[in-house]
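Given as structure tokens, the chain that follows is alone and in the form predicted alone.
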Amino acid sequence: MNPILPSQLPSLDALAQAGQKPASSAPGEAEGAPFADVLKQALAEVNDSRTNAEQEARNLISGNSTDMHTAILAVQKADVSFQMMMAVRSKLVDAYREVMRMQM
């Protein structure tokens, strides 16, 4: 079984876009999507992710299909997307506790 690496999922691919800086970009000028968008995309893909796996489980069980190596390909797909997106998601409520403990 091949090890799935961060740089196959697509919501990693996602955020390392999100902060690449385009080359013809002006001074001041907003550059690339706004990280509201960038999330959403990437909860998106993570969300298609668990429903691919829940169909290729279903497809398992039901016996449309015999290949058990993409059921649980996609399976393990899907947990490590949400691992990822979980560990996304703690490092956000940490930053947001970190500002509001800040003294103006």
The other form holds:
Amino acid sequence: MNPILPSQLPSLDALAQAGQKPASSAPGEAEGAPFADVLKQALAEVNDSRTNAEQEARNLISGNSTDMHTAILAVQKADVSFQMMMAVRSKLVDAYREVMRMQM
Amino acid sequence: MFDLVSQNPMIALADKGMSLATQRIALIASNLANIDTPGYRTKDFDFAAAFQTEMEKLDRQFSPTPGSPASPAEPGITPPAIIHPVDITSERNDGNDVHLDRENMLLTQTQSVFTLSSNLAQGELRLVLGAIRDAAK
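We have the form predicted alone; now please give the form predicted together with its partner chain.
Every component of the complex follows; first up is the chain already shown.
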């Protein structure tokens, strides 16, 4: 089985793009999507992958589809996306605490 | 609020799958037990249709249509209608129409549905547990 590349995880793309500053933007100018929107989109993608996994599981149990690998892959993808989301969340909270500890 | 089974779509789905699979296994077991009973007719139910009914109930619960409020979680499952799936003409001289091969095949099939459902529920519960542990750190 091929390893899952980071680019295949739904939540990573938007975050990676958010980290890259557009080269041609002047300081003070609005740059790309707001960070909150990026986070919201990533969350929506994780949620979509979980809904998709549930649908695949339904199809498999009800006998509408017999390809188990599709369902298992969808479930695993949803799992990994969710864990990725949790990891990003932990990092964000850590960063927030770090900033709060800073001495002015 | 902390009812994982009725609040999580995946666990609720696996729960219904396991309940229906258990009922079907019970029917298959009773068919096998009565393989020598004169006049006994094979009992079964339409698994796909029963599962579909449960899924429609789940849909009403988790994604209510605008205008109608979300229906509360319904505990348990609707008892599926018992049918006699084997054609009456294939019964034996004593009026018994249980076919060992058919029951064995259905038993294996239903067992795999049960295993699949329980694995899905396990995976989902592990995920929830991971989220709780992560948040408690």
